[in-house]
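This document starts with one chain, in the form predicted on its own, laid out as structure tokens.
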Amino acid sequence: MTNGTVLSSRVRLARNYEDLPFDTGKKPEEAATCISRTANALALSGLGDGFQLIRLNTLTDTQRKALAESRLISKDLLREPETAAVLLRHEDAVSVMINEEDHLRIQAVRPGLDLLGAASACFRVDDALSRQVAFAFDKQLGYLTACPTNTGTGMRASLLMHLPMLTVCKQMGNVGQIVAKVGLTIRGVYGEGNEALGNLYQVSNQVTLGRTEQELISAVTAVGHQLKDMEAVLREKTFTTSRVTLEDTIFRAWGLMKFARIMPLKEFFKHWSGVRLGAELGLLPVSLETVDALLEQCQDANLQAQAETTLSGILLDAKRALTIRKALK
């Protein structure tokens, strides 16, 4: 019985230049020398190889979307879009955002639990940059931001877990308070308010004063393999206890997903947690992998990306339940 609770580790860096105002992204000549001094920045460093600079006034608000959609910027950065932009290196899921809160923010996403690389791959990137440029520090607080929550470390460590028998079994509110007690923070990725669409949470920590880099990383990953052990526990007793039920909840998600010709986004989420459990738990012939390609490849921005045309209504849903049906094929 695998457990891939864990789909993927993010790690994101405040930085702010030290002779320029905060909040950047409502004054457009502020945020140009931003966009430019950070390109030139991280050409002159050596590092900028494979770096691709995108101005999202240059993109639809499509393809904005299907960014943020796939986790390579943040949906904060697309709220001023004349003035943001973005250093992405697709290849590893680096990238660089300009003009968010902050002047920067250095961000990676690695597979599975690991944060450490994530970390790595930022700290490449800001010790490139900090070799070029200045950035606005303070010895006694560390690196100031624009939010004060950020300030010290301005290091957000966070992972993306898959938690359906702790959903289920109603073990979230328990799962907030031994959250909250080490500093962290759970909520749901996708979804409004409390709800959490295809039973995903994000894992982070709430501040990062007074903390090392280190620290913080060790307490969201040591959270991160307790949470891992618990859903395991749930899904071991539930597999032998409630076996029937179990698998007729998978069997029914499975077949839905692969036969349905309308797919709505929240029905999708819900099916897409059953066929991810049947897939760790060996009941059903596909990967992880296909699975969890298919949160990006099915949401609606993504859809329309691939379609190269503006879907809504019935016609989005149905290019959803094709696309599912092609990948479960």
The other form holds:
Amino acid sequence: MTNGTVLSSRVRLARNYEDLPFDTGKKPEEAATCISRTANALALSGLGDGFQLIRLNTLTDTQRKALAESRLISKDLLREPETAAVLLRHEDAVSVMINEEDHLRIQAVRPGLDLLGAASACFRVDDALSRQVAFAFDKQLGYLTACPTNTGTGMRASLLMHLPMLTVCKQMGNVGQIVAKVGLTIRGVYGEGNEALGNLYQVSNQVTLGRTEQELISAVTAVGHQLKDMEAVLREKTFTTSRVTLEDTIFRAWGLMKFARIMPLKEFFKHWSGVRLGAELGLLPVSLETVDALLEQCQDANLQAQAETTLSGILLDAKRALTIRKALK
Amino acid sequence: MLCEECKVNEATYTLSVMMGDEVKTRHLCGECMAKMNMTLNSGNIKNLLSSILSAITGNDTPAEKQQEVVCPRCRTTLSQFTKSGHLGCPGCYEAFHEQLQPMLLQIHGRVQHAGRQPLATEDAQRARSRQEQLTRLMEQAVALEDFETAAQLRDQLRALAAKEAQA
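Moving on from the form predicted on its own, kindly provide the form predicted in complex with the partner chain as a structure.
Expanding to the full complex; the earlier chain stays at the top.
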């Protein structure tokens, strides 16, 4: 019953060059130094194969946003597209963002619950770079970052989780408290403010200083397991006490996703969660991979990038509905 | 007692911030407390940082009269940092050490790094092997009682060590 509650695991490391000011995104000259230094260092290290250097100003606005929707780059990297760049290895979703809040953000994403896998991919890049270049590091404070909330390991380890039952049963407040007690934080991934569209949450470490990377990863992993178990218990309970209601929600979502001709983004997220739950419970004839892929394909910029034209309003929502129907055939 | 923030209304709240073993206390009226709460709850880290800092330092002295701390490397001022929540360069950590230490403790609960360190760069490795080579040559020279060469090698070693200390 618990299969697939964790969609993906992500680790990112913040790194800065000792001799450059922090906000290189706003300083074209230093930004250029940052890009060439990083690209050269990676090439010299022998790890450069497979990495592609993409300067964000060579992409269209839609292409940039599509990269962020796919979580290969952060939304923050889009703030200064003229000076930002990314070294991207598509095959296993490893990226080195350049001129973000910090000079470098080394990031790796792995499917399912695999923070260790994501972390070791980041560490390989970190080690390769640190043999070539000097990062700002202090024996007492660790890696020095632009914002004191990242000082120390500079590491943020996060899990993307689908928690529909905890949400429906109004348990997310409790969950927030449990998570905060162990120095972690949980928030909705999509939507404004406190919204959590698609019942998708990101749980990650809040603290970065004074604990080793392994300790932080263990803490996030442990909480990931705990939330997975809490969600499973509620699913089990709902399945026995109000099975018809649960099935109705899932099959209504399935019906709308399979047949609707116009699908606004918010409505998509709502039904996506129903279909995801149905797939997790083995009630619907669709794989988790197909459902998860929709999450990326059906967001605005990805739809537009695919259509190779700017769509808006009803045209965009119709394109979304079509994409869903094709995938769920 | 008047509110320490607006200095108009009667203070009805006490705000305490734990900093290590020390507790800093401020007295605020309902209005100012609500503002502070809003900043704390908005989830905006920039506001959170500046509210922590202003709660700690208080606003008793007008900003222009406060002694401004400036980072000698990038010229970022302490008030710029508290406003934006972002430091200007790695050198700011040393320049604002006194203010940063309690802030880091507040955020992370600890101020001693544990975990990974950068590997020695190839330059540093090359320097180390050069150092080893010079030391070997010096020892050989001493063994051969060629003190002039040994002294030259010793000076080279010192220069190398000084250069490394600077880096």
